[in-house]
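Below sits a lone chain in structure tokens, taken as the form predicted alone.
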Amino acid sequence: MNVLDIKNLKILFRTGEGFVRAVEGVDIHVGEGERVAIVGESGCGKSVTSLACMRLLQSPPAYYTADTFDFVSRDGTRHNLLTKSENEMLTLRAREMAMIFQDPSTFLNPVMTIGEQLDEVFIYHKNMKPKEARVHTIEMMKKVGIPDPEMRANQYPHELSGGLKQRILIAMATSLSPRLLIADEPTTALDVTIQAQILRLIGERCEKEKMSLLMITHDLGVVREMADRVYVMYCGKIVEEGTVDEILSHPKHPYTKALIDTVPDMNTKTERFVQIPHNVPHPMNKPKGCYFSNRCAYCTELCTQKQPPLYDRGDGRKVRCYYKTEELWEK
């Protein structure tokens, strides 16, 4: 069964100069307990797409449309999120599905005490009283290893490094124990160190109280050790798809391949490194056909002219790209 289903998904942002198109066509699943990443460059439309699975774009400037926008929560009972208003989302929101945003130094509130924050979770989802629900705020902390939980959470933010604000938005996540954790660029500001402490974290998380992932990111380190699967996305259209395994050993596409060389082999002498050449496109001044065409070494006429469809290559492969062979990666 799948947690998530979203077919067809179309963001577009109205602005001064015309409407942009963020997202076009995307079609993404995640199963029961299956954790999945969306990998890319930035402005890709990554975090676009988590925010709208979320509700969390304001409409206007954003408009999005689906065929198919459903999250079934751990009754059985099917949500069209689209068709959803604010208070049913709210009603959703941290009890069914929660996110893990970018940067908590702006999502927590600078003038809020770290326990005040957590403890809005279950007096407002549980209705609990504030002495009961400051008791399973301690109890959150320390199950997502912050030290000396009791004081921490009567310091604010600036107080904490970045490393324990993400505890505490894990926490807060995590504090329900929802069927959907959607986790966005989580290990971004936080050194090596900390970024695996995190990502071991939320993996523990996700297995103990059996949530589904949806992981956004750019990192590959951090696609190899947390996702099942991988959607490859790419100026606003999934690109490739497949299982971890498939998608690093054995790309089909030039842009997941030309993602995977710009990683430097650590067992390997470099003298080069590789880089993807120009930028990603602007959203409004999109290439004509393949999106990809204008930094692809392998771009032909064809894929200057028209779009490549994403192709079922019949074994759990997905590719937007008009080369269905392996003569590709020979040469």
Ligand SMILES: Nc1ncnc2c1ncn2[C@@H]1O[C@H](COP(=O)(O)OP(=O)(O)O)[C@@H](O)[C@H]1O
The other form holds:
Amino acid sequence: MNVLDIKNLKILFRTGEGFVRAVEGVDIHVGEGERVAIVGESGCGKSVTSLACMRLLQSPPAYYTADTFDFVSRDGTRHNLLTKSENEMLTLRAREMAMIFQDPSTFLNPVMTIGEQLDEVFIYHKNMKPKEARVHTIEMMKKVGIPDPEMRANQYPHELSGGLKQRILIAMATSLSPRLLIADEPTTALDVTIQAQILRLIGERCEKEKMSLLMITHDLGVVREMADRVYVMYCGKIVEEGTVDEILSHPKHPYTKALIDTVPDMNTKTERFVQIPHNVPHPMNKPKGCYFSNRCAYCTELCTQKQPPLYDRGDGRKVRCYYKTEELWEK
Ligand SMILES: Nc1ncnc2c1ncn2[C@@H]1O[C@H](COP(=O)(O)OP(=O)(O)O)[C@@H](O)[C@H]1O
Ligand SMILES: [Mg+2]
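Output block for the form predicted in complex with the named molecule, input the form predicted alone:
Shown next: the complete complex, the earlier chain at its head.
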């Protein structure tokens, strides 16, 4: 059973220069207990997609439509995220779907202590008295590996490091055992040494609470570590989809290949740091034909004229490319 079921999601922004097509008809699903990643460079539409799932995009300027945009709660009820009232969304967001962001500081209230902010979750959603809530707060802080939680609970956000703040956000997001956790670049703002610890914690929490995970990242290392299945996103479209093992070992789309080639090879210790030429085009300036055509080493005349469809091999493997398609089908 799917927890999240999205078909043909489109997201537009109205700007001074006209409409920006940030997301152009993506299909994404997350199964029960599944760990799914969306990977792509900055500007590809990953964050707006994840914010749309939580209905956290301000509209206007954002407008979105989808053929299906459902979240399925534990009791099997399908919730159409496009038509839920704001009150219903508040309940869903607290209890069934939670999100953690790149920068935990923007989410924490600077004038409340860490303990007070965590207490609120239990007071509002579990009807606990403050004293009882604090017991749960301390328990939760221990679960996310905060040393000396009694002392830390009385501190303010600015007294905590980025890593500790992200642990607090993970505690808040997972304390009510939501069914789906969406993590948007949760380790990008942290020191490299802390990143692995935070990823491990997210993995542990998902396993313990039987949560599905939608991990948003630009980092293939994070994909390898955290996901079973992956969507590669480029310029607001899915360009490749499959299991992490398959995609990382046999990429079919030149963009996926290029992303893999930009990761320095730790095993051979060679200085193999390749950059993909040019930048992600601005959404108002996407090339005619395949959006990757102006950066692609395999580009042909056809690619510059006509947008390739998302070819479906029928076994969960999909690729939006003319060049790799034959090879894909031969396999
Ligand atoms: N409020 C906005 N107004 C106009 N365009 C926006 C707005 N928010 C995002 N976009 C555009 O949507 C595209 C996707 O952005 P985003 O989802 O943040 O990318 P990613 O998370 O993959 O780096 C970008 O090109 C960005 O410029
Ligand atoms: Mg982003």
